[in-house]
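So this first bit is one chain, no partners, the form predicted on its own, shown in structure tokens.
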Amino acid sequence: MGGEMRIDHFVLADFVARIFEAAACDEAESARVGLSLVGANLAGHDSHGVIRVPRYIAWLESGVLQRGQTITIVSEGPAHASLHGNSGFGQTIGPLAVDFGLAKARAAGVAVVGLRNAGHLGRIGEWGERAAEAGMVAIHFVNVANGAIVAPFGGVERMFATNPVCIAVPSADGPPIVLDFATSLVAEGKAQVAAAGGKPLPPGALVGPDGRLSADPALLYGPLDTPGVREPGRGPGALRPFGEHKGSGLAFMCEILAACLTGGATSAPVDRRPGRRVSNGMLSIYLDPAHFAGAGFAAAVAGYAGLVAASRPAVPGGTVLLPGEAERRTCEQRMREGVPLQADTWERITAVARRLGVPLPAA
């Protein structure tokens, strides 16, 4: 099924939060998944929204992913904590994390959080903008346990996961900067959008067991026209990673950080059945500005942010980006035209929702 629709933010953020509800989530957290869910489309991030509502579900209905959750603290120190997701949403654990660490870091200016065994965490850009609105500088790297769909450099097996790694600092004029992105070419839920009949991958984004490099996300899901839930298990390939060497090894450091560290698991070796257990592992770290350069760091990374900003472009009446700018430029103009969603992606969304009992929105 081809074509796209736009569908109102607030509208598509009630739906997922009623799909959830029907699923036995309680009220707040079928309201925060709705609109973390909502919140990566409106930044462009499609292969983190919406998309993403059939597999939550069937993980749910699994036992891979648990409602109703809260971290446990495995060990903290002053400056320090290692927590357990306990397999719950990201969208609940990701917040409580984040915050547990800057509180910390308030107090020892400081603090490293390895957090092992959440849910999908969902867009990691999410979690950056919340520290550094807070007024944090912070770091994470992620990796997914049980999760390899990406091949290292020179390889055809896969071996890591898309493994993000994020850092947003705070600026004094105007949001957070925020830089946001995956260790492999391209998400793997940019591989469902292609999949749904959206934008094509690059050429090259994907590695057959035979070496040969393609753009066909079947070779992920094995055949598009299965219905149901698609799994990137199904499929012989692999993701590339982004940068050739470079970004195979900031990959390998995400599993050391992110898994090894933490106490989580790594992405590979990997079980590939659908409906295997997959968590996230994020190690973070957060920086309270008071305790370094004090009150003028955010001044400073303003006025060093306006010199980039306002330096010549490559091309005549074009425009030196800085991070982030273009995720807020596509929530502005998806917050006025409606989050585009593909027609496959629709249906499949829909599909769940009718057999929970989810009225669909008014057209």
Ligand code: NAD
Given for the second form:
Amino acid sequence: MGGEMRIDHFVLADFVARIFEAAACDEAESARVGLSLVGANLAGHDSHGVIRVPRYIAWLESGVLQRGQTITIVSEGPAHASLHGNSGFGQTIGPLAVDFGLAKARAAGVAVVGLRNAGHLGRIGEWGERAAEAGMVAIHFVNVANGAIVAPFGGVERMFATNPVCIAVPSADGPPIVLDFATSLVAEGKAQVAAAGGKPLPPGALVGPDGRLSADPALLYGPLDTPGVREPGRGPGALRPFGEHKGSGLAFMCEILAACLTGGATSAPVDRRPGRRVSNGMLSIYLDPAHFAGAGFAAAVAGYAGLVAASRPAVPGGTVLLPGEAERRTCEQRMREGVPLQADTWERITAVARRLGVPLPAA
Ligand code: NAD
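For comparison with the form predicted on its own, provide the form predicted in complex with the named molecule.
So here's everything in the complex, that chain up top.
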């Protein structure tokens, strides 16, 4: 363990795609998974990047995740739909569900789309960006069926998943503005990154069964020297929500909107039988600004965002960032300098590649 390397993002995406092809996914789906995971690394969310490869492969092999799926329409009307993701890759089901909602919103002005049983949808900002780049406002609430690892405010038992929320808006003459965060103090993958020897967790990110606050990822994964895929079910503790009672309430509402309302499953209770389904539920609301503020919306956004960005920083020389700006800056830097990966993460990915007969990229 220990140490860090950098790898070109094209090389990494291609390598990941080849791993999924070797696991019998078709070329297009494999490429989507590669690009999406590396896209999360480029955005600086290593928690949702290629670190997920061993777990996705394990899910494919156990049948939790299914190749080559599409969305099934359970019910629909002019401005709403209920979709089933058939345990397909989030990187396949996600764009299909978003584009389905956007088409409805374009016609009706607004669309509400419930999606259940999608494979891991990764960085939710990717779906918000897709909508905002098409000129729409998007709001996403997400949960993880069978994925409870967050204790509610005041509790120690795993009741919620890390339940992300994303709001994305188009802006005139610039990239979309994308707010996208987990409702846990840190995303689970950040605990994975810390467990792999990467950036340590902030104090109090976790809570032990005795109620004691901690930053030790072993509370999620059990002993960190265990080889193979790191699963958060092995430890005795839980992550904590961000923002104390407020974040805890938002995480609770993600369960209600992304699971109870979509017809999916809540994050708890966790079904521990082999082959249990770990899937994302997502309630998405799409709004076409043309039906609300009209053509001036994107300019109004840009004007206000400009004011906020230019406002006086707390520290001399500091910056006030807009939602999505940190990701964009990191992306520009990593495209130039390569994607940093912990040695432990690389070893776990290359172990999977070797087992599937995929040649490693040249040094
Ligand atoms: P985070 O804590 O880094 O917060 C990210 C948000 O804060 C972004 O909108 C970012 O632009 C903004 N931000 C960051 N620094 C800022 C600054 N200095 N000033 C102003 N704004 C700033 O993200 P996170 O909570 O660790 O989530 C990471 C990712 O994990 C997200 O992409 C999320 O969608 C994803 N996630 C996915 C699932 C799933 O089940 N699919 C579950 C949990 C999280």
